[in-house]
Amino acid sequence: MPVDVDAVVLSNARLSPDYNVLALAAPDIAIRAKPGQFVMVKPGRGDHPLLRRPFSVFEVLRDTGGVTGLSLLNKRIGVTTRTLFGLEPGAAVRCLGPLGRPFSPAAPPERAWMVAGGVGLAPFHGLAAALRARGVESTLFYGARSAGELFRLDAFRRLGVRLALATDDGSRGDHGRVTLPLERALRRLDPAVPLRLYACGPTPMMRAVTNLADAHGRRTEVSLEQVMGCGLGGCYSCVVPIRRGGEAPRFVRSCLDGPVFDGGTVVWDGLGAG
């Protein structure tokens, strides 16, 4: 069940001039947290902003005595990504979590291949911590619009993560899309060996992924990046058109039914660019 918590600001490390991890001594949603997640969270405790935002769980904290609290990744683009961008430790963040459906992590023999689009990279670091736990052989597919926003690379690497890059500039990596890499690998990769794709990005990237990954024999988990008003599916601004089978289109509330959901399921036409 979610818990309602005012997490306290550990730390805020500014990875750019847009991009920072927040840290919040929020332990007691921490330790329920699973792989792809989210939290709803709002900073201070005013009427502004009235509404909290989603964020995936980024990072679960821990010290030598145990769950500590946990991590954001944080783009600032509007008021409440400007205002935690901003915060000091010791302020205060209201945090209700954890919520949603989580991923499906991959178990040996399979294979884990997780493709991130610029902030997509949010849900991934705890899914590689509970591969790595799996002992499962992952890569990380990570392309961003220049090799300055490709973010906390050294983390994955601990976490025994192979890496493919890709920059819209060509400053790192493949030139160009994410997508590059990943076709590259599916063609040489066996179909023989059992592979899990996950997907987290903007929609036309996260739809690309599960065309190519389902081209290949392959199926793709996406976690969707929805507007979410409430996070507890009573607004139902999140809803997302899904079929299954031969089912005709149905919607589904995405802080519910998601933020996880099989990418072949969703109807990409339907979903808007993101």
The other form holds:
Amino acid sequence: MPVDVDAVVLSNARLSPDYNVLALAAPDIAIRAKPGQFVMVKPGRGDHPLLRRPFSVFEVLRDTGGVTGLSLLNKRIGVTTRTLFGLEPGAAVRCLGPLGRPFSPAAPPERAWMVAGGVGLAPFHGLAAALRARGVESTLFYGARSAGELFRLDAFRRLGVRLALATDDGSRGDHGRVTLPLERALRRLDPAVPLRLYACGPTPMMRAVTNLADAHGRRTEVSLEQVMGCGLGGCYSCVVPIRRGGEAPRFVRSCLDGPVFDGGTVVWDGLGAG
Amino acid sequence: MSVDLSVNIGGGLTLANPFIAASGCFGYGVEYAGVVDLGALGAVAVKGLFLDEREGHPPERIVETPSGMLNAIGLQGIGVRRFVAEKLPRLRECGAVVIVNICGSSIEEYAEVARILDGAEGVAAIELNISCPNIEKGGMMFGSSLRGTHDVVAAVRRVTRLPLIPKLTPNVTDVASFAVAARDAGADAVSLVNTFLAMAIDVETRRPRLSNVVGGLSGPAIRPIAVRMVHECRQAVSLPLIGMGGIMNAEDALEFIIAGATAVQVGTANFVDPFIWKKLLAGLTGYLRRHGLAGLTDVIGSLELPARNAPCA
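Taking the form predicted alone as the starting point, write out the structure of the form predicted together with the partner chain.
Okay, now the whole complex, with that chain kicking things off.
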């Protein structure tokens, strides 16, 4: 059952001119959150912007006393994300969660490959922590516009995650899409080694990852980001076309049935450009 | 001092309080069973149902606008039979007072859906959706003509004795005349307003922001127009009115009630705050206490109109 809290901003780490990590004192949500779940966030109480916005839980924050809150990885794009970028410690943010269907973490001997594009890194810190706790060998394929937008690499290294990087401008890792190092790795991996992929990022990236993995006989769990009204199944705005079995595609709500879906069931042509 | 929030919304139906979850904004109610006590709401108006399942419009289905939002969901739904079989039992368990919103592409379909609900256990009332702006056939097609309004209401009236609540569209010149037409055809109450037909454009791509091009505007942006329309209907008919349009708190609800609404529906605000219902009840109770009133019926339609003297004439 989700809870709604007025979460105090503990810190706001600005990582670049566009990205920040906002730490929120919302332990009641953080303690329940599973990797891949999201929160519905609204800074301020006014009517503009009116609706909350969905955010993946980035980190579950802990100190010696236990769980203290959660953080959001935010990219300045619209009115809510601009506000979240500018918040100072002490401000309050309404935060409802945890919501949605989480990732299903791999278990040894299965390996886990996480594929992130830009702000799509957000759900993978939590997943990496869960994978480490299970002793799963994991790799993060991470693409961004430039080296300056590859964030928190040390945190992933500390969780024992191998890194494969790519940047649009070639300033770090492969020059181009994150699917470049991913495709190389897929070719190199012995098909007998069990592997599960997870993808979060722009829709074309998740589609490409799903197709690439499928060509190598691998399954991908994707975390889709649709425009959401409520996050609880009330409004039917966040639907995605999903095809299960041999049936015709159906619109299902990504807030309840997702945001994590089996990439092979997503009818990608029916999604926006993301 | 205890206060009485109960209201009689017509057709013999009394609600414990005037707050109804608005159709289209609360799923089938069961989605919220783990979040709120459904039995504590005045009633739950479930998502509009046709005879058969519908897939609705492709994304994007909503877009936010200043102090409001546009939606063009397209009445995605499971159809009335699956609703009765799969959702209604759970709603009964939760103690919800269930108002079922029904749609049709033809008058015959409205009547057939109503007939099925008439035989189902746990339906408190039928709300007739003659006002959805987002579908090609049905919805507003009926509700924007006086004849269509009359004919749908009369046809459904013939097949059920359940309280019948046509939901009116604001996309007409004179909404009060539609309340009159609904009353004359046998409605027990009317609810108003559905959303305002509207549009938003992405200037970078020069494309409409909604896949359906146009959608319905809801939220605080429409509230003053909706209050005016409830006021106009109150002058024209004496049957109970259920007001809605951008209610975000108890004070907003009181505007509608003072204008003449017996009950109110809350939709968009539930998206922002799914825990709003307790706050609405507390706010309304506080208002009645502050004004020394024993019950909500003392407030309904209590608008004090100014004297029409004209000092500058």
